[in-house]
Amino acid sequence: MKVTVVGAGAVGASCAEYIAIKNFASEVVLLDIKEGFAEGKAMDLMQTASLNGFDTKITGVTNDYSKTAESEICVITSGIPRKPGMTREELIGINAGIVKEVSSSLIKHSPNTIIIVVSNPMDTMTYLVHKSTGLPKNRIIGMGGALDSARFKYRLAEALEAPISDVDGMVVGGHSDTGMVPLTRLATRNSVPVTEFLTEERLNQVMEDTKVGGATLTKLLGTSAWYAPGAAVSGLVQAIACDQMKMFPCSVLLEGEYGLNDICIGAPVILGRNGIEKIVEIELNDAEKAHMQESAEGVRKTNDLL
């Protein structure tokens, strides 16, 4: 199993470093633009193997997607990160350009590949990478929901002060500031619902936290957060490479699902060997439905921009 990872960036490298400490894939190709960075971050990277125990290859390469041939699992992190007081929306006019001539350089040598894309606006760039490549909707897959809905889970933790394992709850919709809809009403703690030990209030609270949870760090940090970033990616990149046809939410294309259509947003999808194996349904309420079409205009503003 070969992966690359475009963008050798702090999100970039701790995709490339949670994969390989992960040991099931036999190579992790990093690749980015600028000379020797890639090749210096994988050096690094292949000094930490025998503290931490894992056998994958970790190969740094400078622009050469020669080397990515053959990656049956591509993922493109590369673009400008957030700085403080911007927007996801506002990186699109450099990112698009970069995430467009990455993906059409990935197919060349990995036709066969699936792509996750990470590059901000992520909704609006899994949406480019459909529209610019032609591949099947099943090869295309946006990380926000996986990372949102880790970020929601942190904040249910925390105000119901239990241990994260106790916790299970998902973020559909935009993954954007305004456009997350975080699922209050269906997370749980052991299988029982949080609204029996939380106020509404408090959930309230829990679900703006969230929403912010990537400028809160943005603002903290002076740049994007990487480390869940990075853990989100392994975790869908497992999920396709070991067949484990595990939920998460994603950013897929609808054609239909949730009165949706040719718009790219989170959906709980299962993941597998093939990709997106399916797009799951879920019974929303008026509300969330509510929630789930201002998302999908915020995303199509986005996506106008094109």
Ligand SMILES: NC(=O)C1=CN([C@@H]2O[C@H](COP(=O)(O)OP(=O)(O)OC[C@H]3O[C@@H](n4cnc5c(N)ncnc54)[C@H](O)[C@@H]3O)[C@@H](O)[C@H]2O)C=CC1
Given for the second form:
Amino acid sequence: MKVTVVGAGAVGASCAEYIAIKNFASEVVLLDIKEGFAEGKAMDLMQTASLNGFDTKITGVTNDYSKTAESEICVITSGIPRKPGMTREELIGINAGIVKEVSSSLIKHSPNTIIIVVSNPMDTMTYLVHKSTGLPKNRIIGMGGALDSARFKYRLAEALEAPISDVDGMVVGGHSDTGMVPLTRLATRNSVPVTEFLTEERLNQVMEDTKVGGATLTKLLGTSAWYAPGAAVSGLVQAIACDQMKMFPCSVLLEGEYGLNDICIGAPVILGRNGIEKIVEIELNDAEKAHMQESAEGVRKTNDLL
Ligand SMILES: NC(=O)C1=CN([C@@H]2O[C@H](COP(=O)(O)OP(=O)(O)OC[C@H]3O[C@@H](n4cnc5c(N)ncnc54)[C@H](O)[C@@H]3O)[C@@H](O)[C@H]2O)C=CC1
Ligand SMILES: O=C([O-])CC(=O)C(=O)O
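Form predicted on its own already given; the form predicted together with the named molecule follows:
What follows is the entire complex, opening with the chain shown before.
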């Protein structure tokens, strides 16, 4: 299994590291536009192989797409990250051009690849890849919900004073500060709804903390996060590579599901060898449906800027 990661910056390198540590891929190609940067990151990571016990071969290349040929999965992390005080949507001006060019170059050398879009504003960048490449919808996946759900579980565990492994929960909707829809009604601690343990007020706080998870880290770090984003991408890559049929919320082109059309937005999907094997439609209550519609309006506004 050959995987290409475009962008050897914070998220791309973290993603390559987690993929290698999980030891399921034969090769990871890191590609960056900055001369020598991906080569340096790849060499540094390869020097952890004997320490971390992995056999995945990581190579770095400067903008040479011929080295990415026949990749089964390509991850796009190239583009600028936000700075404190910015929204993800403000990145569209620079990132749209990068994502369009990168996806086209990848497909030239790997026509059968599955693309995972990470660059922000992610839902709109995923939609852009759909519109500009025409790849089948099962082969274009946006990563946001897997990360947002991990942050949701972190916040739920904090509120419950429980270990994170006791907690389950999912975030759907757009990957934005206002558009995320954390499904508190369905979140559980060991199969017991968290609503049994937490007040509505505390759950609302969990919800709000989850939605601004990326902004909170951006304020602390001066740039956006990379460890959890890298780990989340590696989870999607592994589910596809190992045909795990695992369920993750991902940004996916909807055609009627959740009452939405012609939009990429976070919804639960099953990931396996063909990429998106199935979109899972769960029954939302009226409030959740309204949040999802509001979230979609936000994503559409950003899509209109393309
Ligand atoms: N979807 C999500 O959940 C998340 C998305 N992100 C997004 O991922 C993107 C990357 O973030 P970081 O890694 O922190 O940024 P970074 O600045 O550390 O790395 C980006 C890399 O992309 C490279 N690059 C720029 N143009 C390129 C091109 N045309 N071809 C190849 N490489 C190119 C740069 O040289 C740089 O090394 C940002 O847009 C950020 O907002 C970040 C975290 C989570
Ligand atoms: O916050 C950002 O800009 C990066 C991102 O998407 C995240 O960490 O959720």
